[in-house]
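Here we start with a single chain on its own, the form predicted alone, put down as structure tokens.
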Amino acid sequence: MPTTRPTKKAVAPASTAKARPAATKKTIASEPKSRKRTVQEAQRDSDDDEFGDVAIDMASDDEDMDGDVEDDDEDDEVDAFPEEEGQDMSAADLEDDNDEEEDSEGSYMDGDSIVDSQEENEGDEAEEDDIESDFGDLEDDIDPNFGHNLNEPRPVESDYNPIKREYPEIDPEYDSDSSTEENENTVGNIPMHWYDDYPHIGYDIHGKKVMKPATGDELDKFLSTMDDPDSWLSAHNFKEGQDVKLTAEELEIIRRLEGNRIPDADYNPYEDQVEFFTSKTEIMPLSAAPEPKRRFIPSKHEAKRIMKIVRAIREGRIVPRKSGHVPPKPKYYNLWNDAEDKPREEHVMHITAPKMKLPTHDESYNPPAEYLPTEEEIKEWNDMDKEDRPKNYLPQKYNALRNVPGYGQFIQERFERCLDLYLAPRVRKNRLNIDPESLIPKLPSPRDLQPFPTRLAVEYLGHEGRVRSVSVDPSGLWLASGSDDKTVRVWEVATGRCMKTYHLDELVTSVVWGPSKEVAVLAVTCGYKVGLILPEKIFSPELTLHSEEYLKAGFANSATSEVNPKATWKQPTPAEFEQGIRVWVHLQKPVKQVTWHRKGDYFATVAPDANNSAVLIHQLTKHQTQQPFKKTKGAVQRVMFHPTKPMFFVATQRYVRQYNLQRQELVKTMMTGVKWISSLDVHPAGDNLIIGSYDKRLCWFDLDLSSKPYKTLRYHQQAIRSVAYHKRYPLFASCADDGNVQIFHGMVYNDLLQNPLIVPVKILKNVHERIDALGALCVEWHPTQPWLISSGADHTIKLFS
């Protein structure tokens, strides 16, 4: 087993064991170097000298750090303990020693390096031997067991120069330095303001609390700053809750970092650069430059050719040629142009001529055996003209190209390709790369656009003829219907059920209510009256009563008015009164339509037959009736008010005229384009209109746009009979003699430079039979829902919602 020579520890009381390390460094330190080499000549002459009881740990973890401690070498360098180096030391001496020791005790255990607390240790010395010590003097007196000096540059370890360590006391007693360390405050980087209440500042590793140091006030730290010269170089930690007092190596830091300069005395910033790619021309073996002349080898053979060149020149048998040698002018012509044949510039249209295609697989002396035709396809090459056959050979089969014969249209050929090259035109055409999906425009989807009628609600039975018109109160609950049974029925809309039925003289071609919701009356147009009934028994009495005495109020003031032999108001019979007609009207010719103004106190009748007087306006409270057109231009179809301004709306086969009534003046003639138009619709703003045709057309106005149409639309597959707006919603409507009812979304913007949206958004298919080339004759909406009401040529009635 080998032997371990003991470490540097000395045997001290427990008392003294927390200051043991610094006052060992300082003792060492002190000590001249002639006791130490003492020390090691009589370690030489007694190397089995034994220690008596002193406990060494061998397990401690200064010695696992420094492998130096259990070297086996003898020769190495080895201070005694104070028991060896002089048997004279009393106890006296000791004990002086370690009040050396806990003197120094404090500044070292508080967190100061080594090097301040030596320099303390030497202040206190130098007070005692009247000695002056300033920061100089640290340069003797710093350990060098620890570290080096800071003025002096590290001496560097090599072979030659080997450094010897020492190591400072580690007391046997104890199983590590780092118990007699205070315990550290371990509770993190929190706010330590969340502590100012409390007695402790923290935990231990152990959990146990950390007691705050006493505190004076402002008074103790002034004085303790006047007594303590050193103050200066402390600064307070929030975290343990006491003054540390700054190392050389920090106060340095502070120096630097104040003076402008790197906190690292050690860091060059102007160091030389390390050229990763150097500058100096590497020289290598192989080299890419060009061989110099002097290397070339003249050729032999090519000096006998220029030598014969060379006799050539000399005997005349070879001109050189001369510097102005003109070349001859050549033999041929062009007849046709006299001037001379200079290069033409292309011209901006100048297309080459395109190339003749590549043979293929067929055109081989030998093609595959699926290119060879059959006999049929020989048959019926030979049966085509010349013109229609897509090639103008057909494939053969030989066993050598030597059995190959001539090809007898090779001339041919080449004829007609001159011709197509001198005589055809090729003109550049630019062709325009668009798809045809970009030229549709992108249209809302159906969903994005309800609510619009999709499906049959309700339909109202009992006419025996056609139904040619409808017509919804502007209370939205009644419906009204004419038709060619000489009856007018008024049916509840919500349930389909017949209110009331009035028997008239002739076929009924117009019904309207009243736009007024204070006056509860219906227009009926049959033969050449017009009729004003008052329903009873469906609106309240007070409507009633109202509405009686507005009809009634006509009569007393038409017998002061001139009379208009254009028209007659007459009132009905005793029986024409009971059912509820109050007003009759008598023109000169049949009328087909009926319409109402806004106000309720005008309304306009419709005559094509009449010729000038076909339009007529009517007032109801004064039955008077006015001649607006002293000459009509053609045959007026449709007429209708503008719902908000004075304008009056006059359509006739062809052209739709818009006249204001108060300047009696024509305003704008809407070229329709259409060969006879059937039916009219102001939009509710009023900006907007649509005619239908008995051509298949829908045409939109925009009469803020221009005179034609903004769109023409041709859905109808027969003839259009009536179109219609929606007062509330942005929808409109068509019915044709197809039967179908086709639905649209209108969205008129306030914007004038945005155009009207018009999308398709429903067709209903087989609303009406058809009997007798006659299919849905009229479409009407609800005045408050999205609801869609269609009459027929077959008897019947239909709410769509």
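Bear in mind the structure is a predicted one, so any value in this text is a computation, not a measurement. Residue numbers count along the first chain shown, from 1. By rigid core we mean the largest C-alpha set that fits within 1.5 Å across both forms. What changes on going to the form predicted in complex with the partner chain:
- A displacement of 2 angstroms or greater separates the C-alpha positions of Arg417 between the two forms, with the rigid core held in common.
- Residue displacement note: Ala369 has its CA displaced by at least 2 Å between the two forms (rigid core superposed).
- Once both forms are fitted on their core, the CA shift for Gly462 between the two forms remains under 2 Å.
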Contents of the next structure:
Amino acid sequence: MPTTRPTKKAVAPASTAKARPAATKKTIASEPKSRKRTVQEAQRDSDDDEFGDVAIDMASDDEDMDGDVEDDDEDDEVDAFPEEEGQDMSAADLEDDNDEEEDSEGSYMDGDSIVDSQEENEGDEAEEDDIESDFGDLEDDIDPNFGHNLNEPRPVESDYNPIKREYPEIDPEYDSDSSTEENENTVGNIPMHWYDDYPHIGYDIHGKKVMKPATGDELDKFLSTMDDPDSWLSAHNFKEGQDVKLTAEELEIIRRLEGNRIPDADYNPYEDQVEFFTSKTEIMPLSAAPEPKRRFIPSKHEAKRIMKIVRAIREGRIVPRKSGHVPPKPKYYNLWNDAEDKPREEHVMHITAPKMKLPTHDESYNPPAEYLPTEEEIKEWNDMDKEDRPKNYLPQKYNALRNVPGYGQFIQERFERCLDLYLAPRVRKNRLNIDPESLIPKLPSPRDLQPFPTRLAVEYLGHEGRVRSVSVDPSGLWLASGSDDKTVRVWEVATGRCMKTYHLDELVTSVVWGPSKEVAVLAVTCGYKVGLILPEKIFSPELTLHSEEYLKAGFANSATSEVNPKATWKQPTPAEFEQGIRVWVHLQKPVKQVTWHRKGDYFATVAPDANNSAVLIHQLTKHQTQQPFKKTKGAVQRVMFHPTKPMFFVATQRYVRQYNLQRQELVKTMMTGVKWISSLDVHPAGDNLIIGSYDKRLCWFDLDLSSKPYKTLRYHQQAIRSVAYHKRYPLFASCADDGNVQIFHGMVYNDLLQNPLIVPVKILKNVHERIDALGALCVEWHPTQPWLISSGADHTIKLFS
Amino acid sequence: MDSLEEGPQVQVKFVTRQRQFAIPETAIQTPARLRRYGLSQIINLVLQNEGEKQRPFDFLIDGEFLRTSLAEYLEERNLSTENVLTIEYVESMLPPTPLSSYEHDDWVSAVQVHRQGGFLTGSYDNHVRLWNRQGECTQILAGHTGAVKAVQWLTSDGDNGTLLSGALDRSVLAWEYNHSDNSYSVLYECRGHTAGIESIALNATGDQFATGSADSMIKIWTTTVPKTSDHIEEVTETRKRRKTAKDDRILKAPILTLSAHTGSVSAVVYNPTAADTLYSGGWDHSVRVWDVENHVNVTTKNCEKVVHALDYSQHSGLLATGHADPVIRLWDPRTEDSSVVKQTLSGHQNWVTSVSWSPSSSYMLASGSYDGLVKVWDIRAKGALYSLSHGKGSKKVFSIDWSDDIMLSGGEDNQMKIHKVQDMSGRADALA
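Just the form predicted alone so far, so send over the form predicted in complex with the partner chain.
Below, the chain from earlier opens the complete complex, with every other chain and molecule after it.
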């Protein structure tokens, strides 16, 4: 402030002179701010200064008093500043206020007293209140009266003229941004050259002209710059038309702006963040107040509103929208899209068109030379009728693909293809997708079905002809065999030692041990005879003696009974007796087979040529012979006693008949389906039987099941000669002319509902050499062990274990 | 030794129970590719055996003979080559050498060696033959009417001796012979079986013998010579007497009959250390242990095959059985379990009809089979040690007997064959 003063002083005289055109008759209190400053300055500085200031103000009041400025100032002071003085007083002379009442008169000498007097004029009654209020306000603020003045306009002097009102001075100090300027030009941001022709450069806030400050010439400027060391720090204010000395703060601002920094030095762009909500969780809640009730009592109001909606939904006034319901979009069909992007979905019964044949070498544009037709071929092709041609083109050679002309037949062929596709009916072929493995019945592994014979153990060598028949005695120690060399041999099973040889006069077709352990007897068929042999020295003396008597007993009986002409029981010759032969039964025709009843008393013989008396049943103890069938149907091949029941099986060429011997009736006829039965065996339980046939078949009959074969097995390459069940193990075997022996696991269950299980477990190949189209002739199982004995045309007998 | 440095190496430690061949028990680096022969060379090298003194050795790892190279052995068992392998070595049994073969008139079905005396053979010509060690047939004992299936020495004292024979004629005959005056006589006839005699076994004390027969019975008899015939209720006696016209023999009845077998009893053998314990095997697939004193069938062991032959080793305490299949089975009769086969020896091609433990080794075993071979086994080895062809072709072998250094075998080819076998007695490693 002190720095500006010299300039102001210098300006003052000129301004007074130029202020005259401002035609403001009315005396309006000057700007309180400026006035206040003047008062303050007056107090600090000398009296001269004070007068100077006042003079400016007076000049605006009175044009005429040019010369005596100071006097006018003195006069007007009383009128012009009635309140201001009071204000000043309140601001500056706080202490005096307390003494106002007492020294009211004395204060006439001072400005203060004037104000007081004026206030008295307004109303004496209010005086005390005012003072009091003044007094009270002093503590709060500087100027209580000023607040009054701002709030309500006060009628001046006369109450009868309501229009003319004296408005309070605009005090820009409070709430005004222009408060910093003492005498601001208010023209705004206009080109200042508009005022070039005027002595003033604008108006201050009170409407008074602001005169152009005196501008010295260049020399003055220069001098002033030279005088004033700070002149380079000043800026020209065009609005005011004067140089303004920049303050240190302003310079600082400029410097900061030039440095591209924020002008305000105090402004910190990087202030510490004040967290509105702290990120830290407070340990203690802000309030210890208990949860208000409204937090957990449902709002009645909301319940009401919800009930309203619910009721509306129930009554159907509101239809709730289905979730996810999207209103269907209208469909538009692209009528003009003739080329569909996706192929149409195939119909269920769609049958794809057959694929065209792929081109071959002769369709190449450059086929190998051997594909090119010769002249004759071309001629032949041309001569051929078009429909007879195997191909509708001739292979042709071109050097380059670009030389190949367009194919003339293309359209034609395409058309024909379309015709084919359209006219030719196509049939869907259902290809069964069955795993062939699944069709094979689930059979247990042969490994699990042991024991069964697998390897050759013992060979019985000695026969000199085909061994037609073998049989093992009930103890399992002795093996008997009958051969074409007209001998019957008895072997030790375990060692293969031939213990006995019986020389007979005919081929031995069948040997069977008597089934009873009490009687050791071997039945052999030999030509027209059936012989009963008692092997000596093999069996214990008791058994031998018992058998001897058993065999002999019949002779006494037969002497008394009538003689059946078809079978005559005869004593052997002494030589034969010495050998061991005890009984001969002479028949009318060659006997092919002998078989024992399980008890060892009866045995049956088959003489196929003897028509009706083909089958005879003989009783050993009585030396009697019966003819069970008056008439036999067909040529009898084999007979067999039922192992437990009084039944009898007769196998003719094609049928197996089961007879009940007690009732003498036919029980069942089995249709074998084979052409010529060769052999027959009945399961030890009696409910199943197997037959072998010369046409390579092996049929298993379940007697309870059907008269048709339960299973027909065709494993052999040649005619089956013999089949046999094992007496203890679930095994059966067959042998054939191919020299092979097949071993099967044949399990018969006690459960009637379960069918027998038949599993081929072993093929013994080339057991016997084929001689004269005959291979293995007979198989027999060991009675106690899972051993198989087979005999063959190669004169050998073999035991497999 | 250069060749020993090649290839992967294994650290082995050699131990032995035969002190005369002991080498320091330190781990030696040996090539893993070495087999029995190479290892044997190493031992001989360490022992500084040269030339004639070199001996073949067998090598046992974990009680099993090494039959492959070390590397294969380790790989087979997934063993590390880093660890030290402890190998026990034993002197190899030298291969049996055939000494001689003696022709018979018929199949030789039974042979037996007397440890001091000669040989005894039974034949299908119903005769029992006596041989001395020089291979001379000193006596032919005729008296049976069936093939002799079993022979048993009782005593042999120089020129005199007694013996037993069983035959298919259901009788067991006790014989007395005297070489000096070339005479023999039947001491007594044991009668009671109703089918052929399959086997005779003498107990340790020599006062009892057992017979197994095809009639599924085992009968126990005493060896005392009775003064008079026991009374035997035999229905056919008179007739048989009359028919066969035999001289009067002193008949003997069994003191005991053991009947539990359900098939032919093919083999009986006494436990030489416990006089009362009898082992039997039969066609009913069972091996039975009997307490003769109390006539109790102590345990029964079952398998799936017919038992043809049986022998008991007093050293290992194991029963070896030959069956109607090519497998020899070893049983521990002390276990109660009914069907535990301790070990099986496979190698034959046909039924094994005869087995005989080495009298001096707890590991050695000989077997004769229908495939015509006599095999010598060491139960620590996987296969047979030696296979001896009995005769020409593959004729059945019916009976073998192994005494100390003699192995007899008789078979279908009418031959009694004698093999010289290395005597294992006295060897530290022979007994377990």
